[in-house]
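The form predicted on its own is given below as one chain in structure tokens.
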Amino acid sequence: MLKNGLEKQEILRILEEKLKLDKLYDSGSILGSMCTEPLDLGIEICMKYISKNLGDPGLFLGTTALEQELVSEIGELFGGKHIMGTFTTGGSEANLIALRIAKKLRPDIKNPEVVLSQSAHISFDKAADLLDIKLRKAHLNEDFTLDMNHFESLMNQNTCGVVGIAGTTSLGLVDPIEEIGKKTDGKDISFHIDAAFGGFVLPFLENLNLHSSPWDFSVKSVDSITADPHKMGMGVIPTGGIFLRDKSILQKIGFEIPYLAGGNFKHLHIVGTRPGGTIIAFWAILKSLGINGFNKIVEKCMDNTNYLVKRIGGIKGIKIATKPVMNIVGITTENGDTICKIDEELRKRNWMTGKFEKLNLIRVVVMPHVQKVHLKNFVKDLENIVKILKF
């Protein structure tokens, strides 16, 4: 640490050639991440209201309301009524607390297992880890989706919780929601749905007549959804979201804090302090975006998601891993030799994708900041790597 500070001006030179290194998303090279360039209306009201604290509820009681507020309009967009809910440091940590919910509801169980699919998150098993929860992972069809045969044959005495996901991270396939529900119908086991990236894409989907399928707070046995704004929801990182059902819960098995300036209160979180600027920016960008908005996005994310898949289907050599779902592509190879050298060579030429060894698949999400002009000079490099290596 310096002994005397700097100028400002030093500190944002410095500052300016340290960050170089970073990608930035309208450069058009990232191609593999499931976050986006907030709307510039969110930046500025984030920055506005930068020192909220909604780990201290009791002082901002005006951020506080309006969380709600948002909870309650988001809940209605997922096809429920009187829903509660907060919004996280992303969808990590919303996984966390539903796994532990899930735990905490059965306390009669001594090994709790939760069942979920082979292509659900990290974040599951980080959770297990932390909770001491066993995860029973299901196997997957041909065409990467949930084999629902070996799914309900995981289920047992010990089965605590089941996940279904809406917008896997590989290639955002929707699990077969309404079917899971039926095999917890009339059982004492809490059904989350994963919807981190899904969440902010499927109702708009379905506006546009591009997805019918229920996945959400419409299917009677859904206890939780997790969604992030910060994905196609276009806000500020980190903005992450749990919404429930049952609202005793919070009263359940609620966090007690009782030393706050802003008084007593109960919560489902992990963390403390928490940023309420991000939590008002999402306010703020759904009031100016609307249903037309996001739909609007969407649209355009699927127009592109199409060309690309059109375009990748003229390549030999390589081919679609699955139809997509919604704006996320897999790329694999005809033949089953690894992805991992079509990978090296995309990196070579700064093309940033997700690459899932297990699944032998490379991965673009088509998001806002990924324009038409970038896939197809994705698409010219891509079909130039091919050739070179004779795949």
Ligand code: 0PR
Second form
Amino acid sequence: MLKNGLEKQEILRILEEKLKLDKLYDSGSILGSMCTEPLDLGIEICMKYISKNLGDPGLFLGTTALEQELVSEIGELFGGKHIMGTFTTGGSEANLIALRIAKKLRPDIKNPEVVLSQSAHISFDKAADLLDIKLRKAHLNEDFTLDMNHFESLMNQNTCGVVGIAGTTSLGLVDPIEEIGKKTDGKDISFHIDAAFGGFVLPFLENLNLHSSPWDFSVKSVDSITADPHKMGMGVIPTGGIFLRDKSILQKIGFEIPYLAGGNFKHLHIVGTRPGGTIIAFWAILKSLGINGFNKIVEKCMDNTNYLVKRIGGIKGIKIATKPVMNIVGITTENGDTICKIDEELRKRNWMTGKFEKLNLIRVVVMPHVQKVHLKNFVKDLENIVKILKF
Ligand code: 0PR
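We have the form predicted on its own; now please give the form predicted together with the named molecule.
Following is the full complex, with the preceding chain placed first.
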């Protein structure tokens, strides 16, 4: 550490230099991220309220009330009434909270298990490890959808929870949520939906008549939903969210911290100190965009998604892995050869996509920062690579 501090100008100069290593969303090369540049207003508001700490809600009663207002607004967007919930550091923390709830609500099960798809995000493996839960992962069908027969066969007397995914990490697919729900009907099993990505896509796809199968609280057995503002919600990092149907959860299994400056509160979080600024920013983002603003963002992403799908269709040797449900495109080889060589060549040309080796696909997430011209350049390189590699 320096003995004497530096001038602001000098600090800014050093930072500018050091951070040149970072990629920028608008550079056109980030095609595999689920995060994006937040709405400008969100950044401004977040900065203004950066010191608010919801880890001590009693000190920030206004922010706490704003969080609850936001939760109930999102709960309604997700087909619920009087939904409770809270914002987290991201989808991983939200999924961890959901699995903890599933386990805690079934103290009678000695060796708790959770059934979910093989496509489930790594955060469930982390949560299961921390909570000592056994995950039972159901196979996928040929077309990457969930094999429901296998899913059902994995449920047994140790099952404390099941998870449905509304927007898989690899391909953005939506599990058959209603069908999973029927398997839990009348049973004392928590049903959690991971819509970390899809949560702020699906409601707007529905408005655009581009998606119709129910995935949210409109399915009566759904108990909780993860949905992240810092993905398609245009929110500031870090903002995830968990939304819950049962208002009594907090009283039942919330952590009580009796010594807070602001007085006694219960919470479900893993973290203690947590940002209020990001949540106030998301409140402002919803007010600023409204439903129509989100519809427009999703419509543009889907337009670009369809453009990419069409262009991939014109390249011999590769194909799309499956028809996209939302703004995520999987690219695989036509003959089943490994996608890894193509991925290597793409990286050499500075393309930042995601590689899913087990599924043999490259993932393009067509986020709001992705422009058609970026996709045009990407396709041009892809065409050349496929030619050079003689696919
Ligand atoms: N659930 C799903 C379905 C996800 O896709 C993710 C993250 C999570 C939960 C966990 O969310 P947090 O990362 O907020 O904890 N999905 C992305 C992924 O792993 C995260 C990501 C974001 C990856 C930006 C790359 C990137 O540039 O693919």
